[in-house]
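So this first bit is one chain, no partners, the form predicted on its own, shown in structure tokens.
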Amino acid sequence: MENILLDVRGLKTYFHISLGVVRAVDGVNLCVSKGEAVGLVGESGCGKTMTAHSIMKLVPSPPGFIEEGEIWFRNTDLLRLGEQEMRKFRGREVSMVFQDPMTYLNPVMKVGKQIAEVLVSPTRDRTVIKLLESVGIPDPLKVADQYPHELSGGMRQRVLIAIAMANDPPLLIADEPTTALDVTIQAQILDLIKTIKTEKGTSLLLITHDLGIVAEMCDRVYVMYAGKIVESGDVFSIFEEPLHPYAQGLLRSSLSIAEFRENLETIEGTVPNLLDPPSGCRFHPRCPMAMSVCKEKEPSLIQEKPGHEVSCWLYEKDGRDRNHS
């Protein structure tokens, strides 16, 4: 346990709306070690995002709030510290690369003072400069002196990445690092993220839909469904011997170079409304596998085995037993 670095307990994070509370996080656990790769996946509306933001303290209230849980970094549980202690905390210790950078830079400003206005170093100019440079922007001195707008989707991202990382926090969230991005500017966001993990020991949230990134960039995964976590464990656990529906119909619906298949499979329906969720197992009115209890009673997070959780009542005895009797 001293290697964890983050450790989130029963996160829950509702929206309070006309129509009703929207359930987006409903009682997360996750946990990232010092040094530790994880990824975390899903379709998109599944919570990933708000995870996220919850963990930052980002949540746009009202009306969305952080009901229950606990976010624990080291030895500080964030949830307890007030606004002013949590913006000294951002940055420092934990940073955010969002997925949309012209959304998070600021258009009217020039990239090298957004980049200065995080820094603590005394040396702001030089700092900017290096910091442009170690994300491999060609020309720093004249990119610090542009707008956001004059610079391209993947130029703009790694400028996001400089100023996430201009403290060296021992933290990284990534929220869809790449997304919109072309393939090749893709590849080397990735690889300057890697590069950031390797050279400097930070630990990485990588929050993705893609399977592939996942397989090339984490160490571990959590499987998120309809703002639960449905299945955890270590990367090779994860792709060689999914154990949840859900997991097995995401790798059966992606491209596999290890494999030819003439037509991907789709996993059948919708993600549900979560202002109104599935009774049982949230999955159930998708899953091909589904039991009567399925419907009646939500499965628990059980260890199938060593290091690989599952959330389903085939894995659980009393499931079984209650289907068959």
Second form
Amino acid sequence: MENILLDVRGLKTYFHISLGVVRAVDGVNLCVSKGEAVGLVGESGCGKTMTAHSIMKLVPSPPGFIEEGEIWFRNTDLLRLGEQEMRKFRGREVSMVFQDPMTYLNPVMKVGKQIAEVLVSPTRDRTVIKLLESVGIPDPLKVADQYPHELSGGMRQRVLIAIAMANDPPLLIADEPTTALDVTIQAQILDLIKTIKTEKGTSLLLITHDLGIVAEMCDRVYVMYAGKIVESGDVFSIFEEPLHPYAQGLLRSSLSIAEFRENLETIEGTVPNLLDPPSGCRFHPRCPMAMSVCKEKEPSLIQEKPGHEVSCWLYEKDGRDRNHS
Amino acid sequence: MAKDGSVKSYILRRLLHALPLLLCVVVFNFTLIHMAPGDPIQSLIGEFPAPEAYVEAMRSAFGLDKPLYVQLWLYITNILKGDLGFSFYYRQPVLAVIVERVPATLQLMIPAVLFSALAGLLLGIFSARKPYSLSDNAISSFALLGYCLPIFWLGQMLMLIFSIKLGWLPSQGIKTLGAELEGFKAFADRLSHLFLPALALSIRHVAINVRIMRSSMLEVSYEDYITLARSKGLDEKTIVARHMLPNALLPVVTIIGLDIGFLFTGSVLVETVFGWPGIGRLMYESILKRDYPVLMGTFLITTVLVVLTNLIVDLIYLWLDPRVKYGRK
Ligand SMILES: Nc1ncnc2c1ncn2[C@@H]1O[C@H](COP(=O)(O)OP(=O)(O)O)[C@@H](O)[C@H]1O
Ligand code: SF4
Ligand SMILES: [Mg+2]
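Given the form predicted on its own above, I would also like to look at the protein as it appears in the form predicted together with its partner chain.
Full complex below, order starting with the chain above.
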């Protein structure tokens, strides 16, 4: 498709540690079109951050290695680029906003300098002060001259967004941009990202574990579980009728948090260990619908409805024939 | 250094805090030395028999017949007046004897500190770029060795090889005696004399600094702000110089500051081995000669120098780390 900006195919990112191999990202397919906002949801530890870091080729190596796959950005497979060519993509074509604004700014460098160094060519509209203004920082002249520890978490996240947007990249990856912030600030930061997206037409890959944020911000969503994409589709369709039992649970628990706090529903069991993931469908130890086949064979990703894919034996024809255990 | 609290008041406060420390050092050294065996008068008069009356006269002339606490009190009040006592051996005021030696010690110490800092940092940074590579392992082994070698042994080995066997460098003193050199020649002469003692004195500290700088650089390289720097598309050199180094330096600066005290200890050995006319050798000689006033004076001056250098190092730290303010610490 002409319109596709980012196309990740069969991405595998493993960590080789003394205990064995952590399959953090294990065959992820994902794409983002121009101007589209795509969500990537899943519990903590399922590999969302490492998917994002793989796209930027920022996986800490060693121990992390991108083992397989292709990451097409327009007509370039980023995985084939050398480090020097890759640098031209970072911050210009793809930018990233990180999870924890407290630790991602250099503590001994002034904020203004940290923004200035990413600017490819400062022009009248693209100055540090203009950028700080554009992300809603009230006193940009003062803030530019301050150190990160002098700013609040919300302000620091705005600075990080200013850094990410400095060169107007076509794709912005936001990795849980509000998780570390106060609830009131969270809404402001999401608003800011939304504004940027509509004003600049930036494509967005938004990583979160909060389905509420996805509903508010995204056009399409990928549900990730234990290093794999288990369901994807447009936000409307997935919220209306989630297909994968994990997505169903995720949705129920997010609704119960929002509406009936005392009646909190969560998915039973714990996130699997990616050093030794469960056989077959990785969700089977926690799945209320698990069948005998689920333990043995991995379901493939199938298109159940137009634009809505799921990886679950419940939807595979021969899977359904193999009855319940 | 535009921070709240002025630099001046910070320095003043630090110096005031140092006074009780100096007092303790004085009292401790005084007590310790007067508990040591040996009679200074004996070494003053010499081995030959002297009339009892003469010995007593000398004793009272130097105030050695008074009770210890009176002697201590006199000593302290005299120090406050700038009088560190009178040298038995040199027959000069102690202060004059020491002040004469200060430039030589600084001439050895300052290059040694700078060299150990610079070499340590550069090797540490280089080592951390490719951890566990051949060059890293080589540097780490060298650092381990340099850390273990005793200074006096190293000094003698360097002298044996480079002065006696190869004859490349002079073995003793701070300059060629009797030679009337001027300008660049004088400088070169001093430099050639400096080389071996400074090297002997620095090696251990180069080793310490390499190890700390290496681990500090490695630690910093996993920090989130380095990931941010990478995500900006900066090249590796910029990331190392602009983002890693300023952060990695912080712990190293602290260690260098703490180390300076040990460098003084080392200088006693090095100055003795190389016949360097500084405070270290003076300390050693005054022990041999039981020249107690001079010995106590060198202790005091050394303490003052350590306090001052630590202050300078702390000021550098404050300048490097915007998170620390003058008020704290
Ligand atoms: N440096 C690392 N070394 C070893 N394992 C890692 C490292 N970083 C991440 N992982 C593993 O990769 C998996 C995915 O991590 P991550 O992508 O951060 O999850 P998420 O962002 O979804 O919370 C986790 O199980 C984690 O243990
Ligand atoms: S494949 Fe089986 S275990 Fe996995 S989600 Fe579907 S039903 Fe549950
Ligand atoms: Mg994460």
